[in-house]
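Only one chain comes next, encoded as structure tokens, the form predicted on its own.
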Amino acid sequence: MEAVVFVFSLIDCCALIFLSVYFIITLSDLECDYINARSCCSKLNKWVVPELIGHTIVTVLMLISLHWFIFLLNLPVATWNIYRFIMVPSGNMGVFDPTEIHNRGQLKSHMKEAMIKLGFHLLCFFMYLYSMILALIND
């Protein structure tokens, strides 16, 4: 059972490190100007969502399966996921809003943002790679 909740992480983690290229692409195309901030903000808040519940199934099923030390370093995360998914403005477009993407550095915090999570995904790819390997020899 076991090595079932690692193989399902194992394939989340990479739908989460596609997003996290994905977006990060798209924001580098927004910031040479190969696309314009209305068309950008719509392709990355169509995935916002997806994220935010690949993110947070993880998580659940890390504290139900007892994984405190992987569950503990993903609650973080996603608590930033929902927050951010929820403190959006009334009148915005959603997390990536194409009115206020060029105000105030919010091009380069989303890019540090996107940058980050791709980091913290590829560094939860390995752990649960491992653990995924450590749970079949130990079947």
Contents of the next structure:
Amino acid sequence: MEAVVFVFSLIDCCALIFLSVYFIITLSDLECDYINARSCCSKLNKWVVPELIGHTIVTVLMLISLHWFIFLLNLPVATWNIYRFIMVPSGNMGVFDPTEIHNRGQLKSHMKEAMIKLGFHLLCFFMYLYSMILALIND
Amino acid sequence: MLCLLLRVLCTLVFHILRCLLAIHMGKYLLHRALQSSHSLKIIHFLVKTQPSTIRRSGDRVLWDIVLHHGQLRAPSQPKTTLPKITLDPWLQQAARLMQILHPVLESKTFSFSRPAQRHPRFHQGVFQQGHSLLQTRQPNLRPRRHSLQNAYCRKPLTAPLPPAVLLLCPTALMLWKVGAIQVTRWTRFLSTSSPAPALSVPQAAKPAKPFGYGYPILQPGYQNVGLSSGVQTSNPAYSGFQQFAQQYPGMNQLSSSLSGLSLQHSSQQPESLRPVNLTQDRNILPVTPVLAPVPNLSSDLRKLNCNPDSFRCTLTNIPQTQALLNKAKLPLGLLLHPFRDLTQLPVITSSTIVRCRSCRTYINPFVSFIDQRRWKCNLCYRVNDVPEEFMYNPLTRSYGEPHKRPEVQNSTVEFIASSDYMLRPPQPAVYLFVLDVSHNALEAGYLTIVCQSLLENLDKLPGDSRTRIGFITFDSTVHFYNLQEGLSQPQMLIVSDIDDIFLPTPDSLLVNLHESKELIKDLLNALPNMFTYTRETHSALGPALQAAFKLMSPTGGRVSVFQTQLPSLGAGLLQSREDPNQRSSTKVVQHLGPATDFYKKLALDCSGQQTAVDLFLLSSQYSDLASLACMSKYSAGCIYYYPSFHHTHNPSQAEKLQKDLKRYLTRKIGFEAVMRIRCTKGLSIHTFHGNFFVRSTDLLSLANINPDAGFAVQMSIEENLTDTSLVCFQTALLYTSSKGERRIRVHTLCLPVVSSLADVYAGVDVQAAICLLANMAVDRSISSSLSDARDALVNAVVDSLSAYSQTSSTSQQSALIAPTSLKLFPLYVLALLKQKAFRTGTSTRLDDRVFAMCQMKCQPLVHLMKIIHPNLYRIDKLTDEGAIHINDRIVPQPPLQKLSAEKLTREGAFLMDAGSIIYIWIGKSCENNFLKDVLGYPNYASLPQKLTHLPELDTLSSERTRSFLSWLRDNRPLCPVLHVVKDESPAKTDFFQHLVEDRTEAAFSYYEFLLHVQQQICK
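Rather than the form predicted on its own that you just supplied, could I have the structure of the form predicted together with its partner chain?
To see the whole picture, the full complex is given below, headed by that same chain.
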């Protein structure tokens, strides 16, 4: 059972890693002026909710399967994701807003955030991998 | 099974890691490899000439190598040998790559041209080139060659992918394909320097103590004042101040002795640094209007520099480093009014517009000519060739004097652009009017005024023979008007399916103005009466706008929307969000931001199709301007607001609408515009203010540009400016004139760089700083909260003055000292805090507040300063002393008065110029002579409550007053309405709220504010 949980988490984590890389690439495209702000933001906003759901599922799964440490590790990032999603002002077009993204260094902070998330997901990935192997051996 | 899974996973992880490293470490690896590889002379060249380019983005390095390859044979020699760095495996790999590339780069045949970016295939093409280069290692590979002369591209294209990345990781390659590079249609215009988005360092951003707390215990005089009502406090407030001054004679003496001391000092200091004791010096406001400080440049440069009306910087002495700027605690930014109506503008028609080859800066007066044939760019310091055509001077008809060309003699020039600057033929002028015809609108009666104004100005609409015009009206349905030439009368087409709006006859709704003029006139005559008996109260603004967008998208142009109520049907419907009980709340002001993203999306769509939406809001109740304004904000439109508009009950608003419309319809207009702001290497822009869409790091997309639009940008210093003594800023505005010409208006500003804090303070342009702060505060109040913004404003004063007092040698702890350049700073900030946009405690309608904020964002500096701090003149005794002569007219120049009721005497008449409104206040015992000669009434009692015109009387004082008034009204974006206010009329409150130095129920007087600031500094 435990193995199944971790196999699922692992797959989920892979998807999140891919998503983070996609975020970084798209943002750096915008930085280098290959795409315009409008298309960049509409591309990224599409993936904010899937990312949020993907990460929340893993977090909840860890809580249900009583892996406290991993749950607590995931909690801050999941909370941040949800907070960021909820706190979007009603007039904005999503977490990434084309009219705001060039102002007040938002682009850089988005980039930084995506980098940190990538690092975090990589860490999680190895943790799930290790736990999965452990679970399989124990089985 | 398990094994297989593991292997798959491991491979996956490995690939992800590789791809990540390759993409984002690759840049830096490449750079280090470049530095350490001795085989490349190119690198030395690059390192010597373009360190920042290399540092900023490694993947641009390769491009630069290629770009500069032709320059390598130039005398620039590597002077230093770079230290050898032991390579780690990653670096070795990259270095190997460089060796592979080396022969390719050295070969002369390899010429990277600048192809037009609009071919989406271009990127792929280059990409394949790079790939094949790597595989074949052919030195003589000949890539596609594009003509360098014709192709015009907006910046040195970076190779789409550093080849190192390709080598290192095929996965990256795949991912780059996924992140398909989209090139927008219009990005070709106006080249750029390398974009480097800056981290924002808002000056006034630090958390603050709430304003108003911890205020010192007031003097008894003040406390008495606090009990009386707001309007009448003004006079006693200053008697309180006198009391206070008398109570502390010791302090007076001390400071006068100290000011004597500082006078001795000032012999060595510039005038702008002379310390002013703010709490002692009561008459800080000069009697003549405040002028922009002149930058401390050599007289030649000063003569050439841009007019401060078009281009101003908050600090006319640019600090050398960001650290110095942070120490000064002042905002650094530019205030722009690029499309101002100019009386003198050199227009240049030449087949080649001379620009820097690397940063695409236009040649300007501040470039240096190395010799006859070469010039050095003043923004990126690249040496460029002078083209043959430029050697000939058309003005003097002489050859060989490139430095005498008009481009090099004027800092504001306009170029007629060639077809290189077009992606499509210049668009015709297209005007679409979207009119609200619901019951509410008919009740307000604006339609008559609009139709009448249009009829009058139909021939004056800017445009050529291709000008097109169209009309849409809407209530709960959307009505179109077929005005096709040949019809006997206009046809009205009603679309009631507002959920899925469509155009009934797409090609006959926008018609040629000249061909269908009769039909248009018929329609304008009929329109006001067509809906007289309508019972439709709903307003389907959203669908009407969608229809307008559909109609305009093939050409672009201007949409003018007239709206009188909350949109209540279809897409974009809004709910009332204002709680009238909260209007005078001191705590939280909510709903400053938009309620829905519908209007923003629409505006961005419009902006993409070169359509600007201008909004005229004529409402009597709350209409959620915060949401509606978005349609103009992001499509580069303008916003007009007429609160409680009614054609008969509120004649002054009706008159204002009429005058505004006249200006609006006849003023200059530029279509499909883009503006780029370049600055000397080391500076970068981090925030933009105004109505536009920021398309890339320094490119503003402006669907329309009008002469009344102002912009502001905040700058930061990315790299130290130690090796330069001058910095330059250049704005280039590319637009299509109403005559269908593509033009570029270029402004260049040059400012000195200083290294000491005192010099920074000496060069503060306090008006520009205030306007920039106002813009920043608007942003802050929308993104955070109003009280945050207010705190930030107060902190701006506290921080800058305390930073100054720390630097100045005279350590007077007790007094509030400011340099002369900053002496008006606290006054202006206080005025800002009492603005409708930022005030709390006084009842302010949400729409009024939001409109005031919109004004701050998009008004040019001159006008905004009048709104923030109106000018007060005494006009009952106008003389010709110091008068100026304009066109045979004598305009008297009365001295400016301080904005305080203390200055208003009952015997006088005062004129207040508050930007969009002018008040004349008549004192109770004003001389009958003045009333008779100027206003045409025998005495004070016979004066009516509402008076909005000065009669044309044949007396000297009437003539003087009228010529002064018309002088004030000239060159104004919005024609101000005149209000004659009697001392006891209810309109008096409006007048008195502009007296910012006085105390009101909810806000400090100027003196109290100074004490508050002083207390904050001492903490």
